[in-house]
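Quick heads-up: it's one chain on its own, the form predicted alone, in structure tokens.
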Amino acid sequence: MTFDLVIRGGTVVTGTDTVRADVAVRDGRIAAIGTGLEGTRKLDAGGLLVLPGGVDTHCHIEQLQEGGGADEESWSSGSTACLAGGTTSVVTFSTQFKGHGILEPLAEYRRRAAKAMVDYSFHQIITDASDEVIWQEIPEVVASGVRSLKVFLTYDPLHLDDRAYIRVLAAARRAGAIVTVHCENYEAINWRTEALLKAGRTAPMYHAWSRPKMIEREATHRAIALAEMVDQPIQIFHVSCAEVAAEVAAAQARGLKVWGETCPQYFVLTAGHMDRPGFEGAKFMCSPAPRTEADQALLWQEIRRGTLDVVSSDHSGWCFDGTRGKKVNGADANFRDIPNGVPGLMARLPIIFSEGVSKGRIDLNTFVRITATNPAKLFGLYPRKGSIAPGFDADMVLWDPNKRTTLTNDHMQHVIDYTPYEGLEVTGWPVATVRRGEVVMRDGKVQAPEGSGQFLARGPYDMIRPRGVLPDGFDAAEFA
């Protein structure tokens, strides 16, 4: 039998088992999994890993900017960062501007995201919960495929309170999403950043004491209660330390439907990358803020206990020079004013295999699960993506686990004008990257056509379906 493409001679992993195998693929799926197998095409994975795609179910590409414009990354630029790095399938962010509705900014993102080269979804995100948005605007955005809505407990303008919060969640529990949450403490942090703006501590690296771990963890205990007495499913965003994710833990052991994720900066940046001379240290600048390199250690033990089960980039780039990034106040600006985030689209993948992996701290299985198996479960697009077998998406990246390379912003292929892991040396590196069954990517060079990626429509699936455990059994959600 003859197939479209053959990759041949290759390792196959998936997050449960490791083969020498051939992968064929029809009509844009894999059709089979065996050896000897035949194609019209072949691709040599002699030597190499063969992985599913990657997929990255936290990152903001080209998203709106309240008064016009969207983010310096576009679709085409982050599409080329992601498939570089061996990344196939994104979940991304619509955004809602307080005092408006969801619908025209969702319309007018997703004819930006027409322009795509990955695969993609969207999270949408909930600023302003007025009557109208939930009630009559999340089920319509839910019911067009969009199953998952963000939520920020802090940032102006983004926060609710907790009342909006509430809304929300019973919002999605009615409607059947689940809901995602940047946890940190709101009132906390401007009580901190107001203190520290008075004693004259006002450079990158104050970014960090304004925000300290109790901060996340008081946010987080809080978001998993309320969500526990709306009976609503939710994951705990970026967790950047023990002490948070032990609230997820303990929220598991408790047998609620919470998950949670953290991000390659997590393991490689610390707070201190942020006390550097001048402006230099807003590159490294992001929310929650980086930790230290015992809390990195221990983020590895809760990956290999199963707490943290998805690694997403949340890429946020933010240009250093220029007038749009981090200086769009100015190169003197306080921390309070610089743009967080940084960029990570071809970065994720190569780091945490060469932390993770190469230095043995999880197996290749477990790489497998948290990249590319966890996140498309989590978000409805399993059995579609996140893993190698018949009928599944032919998404995959030939990976060459032994190469080693200094990370520097050429290899980023991001529009953004820095990398915070530049110097970096990481073992193992994509060599090709297919999408659909086809070659996009080889060699570092992608060359997929703008516009070939595909909107990922969601449907309801069981993974997030409510428990049916309510406080004296009384359903507050249909009501209020």
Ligand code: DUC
Given for the second form:
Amino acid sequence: MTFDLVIRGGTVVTGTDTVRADVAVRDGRIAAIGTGLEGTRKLDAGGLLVLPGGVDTHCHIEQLQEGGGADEESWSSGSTACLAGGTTSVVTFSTQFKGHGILEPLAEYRRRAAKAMVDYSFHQIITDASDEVIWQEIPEVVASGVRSLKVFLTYDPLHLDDRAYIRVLAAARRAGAIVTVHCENYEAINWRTEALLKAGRTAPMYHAWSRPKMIEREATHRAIALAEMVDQPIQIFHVSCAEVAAEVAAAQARGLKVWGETCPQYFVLTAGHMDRPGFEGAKFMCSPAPRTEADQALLWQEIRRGTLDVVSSDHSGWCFDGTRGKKVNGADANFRDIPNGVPGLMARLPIIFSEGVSKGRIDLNTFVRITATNPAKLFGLYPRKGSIAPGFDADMVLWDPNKRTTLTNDHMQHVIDYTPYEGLEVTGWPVATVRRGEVVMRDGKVQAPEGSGQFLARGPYDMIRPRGVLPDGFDAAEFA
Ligand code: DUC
Ligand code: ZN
Ligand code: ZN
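Switch from the form predicted alone to the form predicted together with this ligand and give that structure.
Full assembly next; the chain just shown is listed first.
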């Protein structure tokens, strides 16, 4: 029997197994794994690893901005960066502006994403928990396949107070969606920011001072307690340190459906990067803020323990120069007025492979789990995405585990004019990317037609079903 494509002679790695085998593809899906397979086309994977295509479930691409327009990272450039780095599926965001609904922006996101070359879905951000959004629009959006909501417990003008957060949790419970949460204490950040600015401490490094670890820990604790009250599964986004992971671990130990995500920046950046001269520190500003090297070491421990089981990029599309990015309020803006976020669509897999696998902190199967299998499972993309087995989409990355590279912004292929990882040496590199059976990247050259990405509608799935454990047995979400 012949196949459309056979990837020959590689070492196939999944979240559980590592085997020498050929992988055969037919009609864009994996059709067989074995030896001596024959296909119309062949891709030689001798000496290479064959990994599932990366699944990045937290990245901001072409996100609409309140004043009009969108992030500089477009679907075209963002997809190119993903495929260059071995990522074949993303979950990005559809946002809501206060005073408005969620249906219109979601339609606009879908229109824009029609240019994607990676497969994609959305998390629906809720910033205004109006009755109409809660009772009519969220059920409609979830039924259309957008089965995750995102909330911010801080950030003007996005943040929700506790009452609004509870209402979103309840709406998600009724609709059958997971909620992802940005956990930092809004009032504490505002209070510290006011004090820092009054004291004349305005440089980028004071961004970290404005939001110390305990304000992330407090918000995480609160987010979990309220989710427990509603009996609603949640994922804590971008956990920056072990103290916050401990809140997630405590919830998991009690049997709650609480998961934790972290990002490459928390393994290789520190608050010290924001202390570079001039405005340079703005390149490293993201929230939560990067911590210390000691925190990085402890974060690896939480990955090994499985407390944190997803590593996504939180890619944010702000250029350093120009008038729309980090310098939108001037090259001497105080830290409060500098947009947060760092780019990382391409760099995610090389950094985690290098810092994790090449440096002996995690094994290959853990790498695959945290970058592909677990995000696919948690966000309802499994068993289509996230592994290499018959029936899965033929999304794979051929990976040279020994290739050493010094990262530069040219490697990134995003639209952003810098990478915070400039000069970082990595061992391990994507050599080719296969998306639904098509070779869409080879030796850094991305070739995929605009619009060849597919929307990933996500139906109901067991993992995010509420446990049915409620205080007093009373399901308040049925009524409010
Ligand atoms: N933090 C976020 O929560 N989102 C985008 C960028 C950032 O730093
Ligand atoms: Zn966030
Ligand atoms: Zn984000």
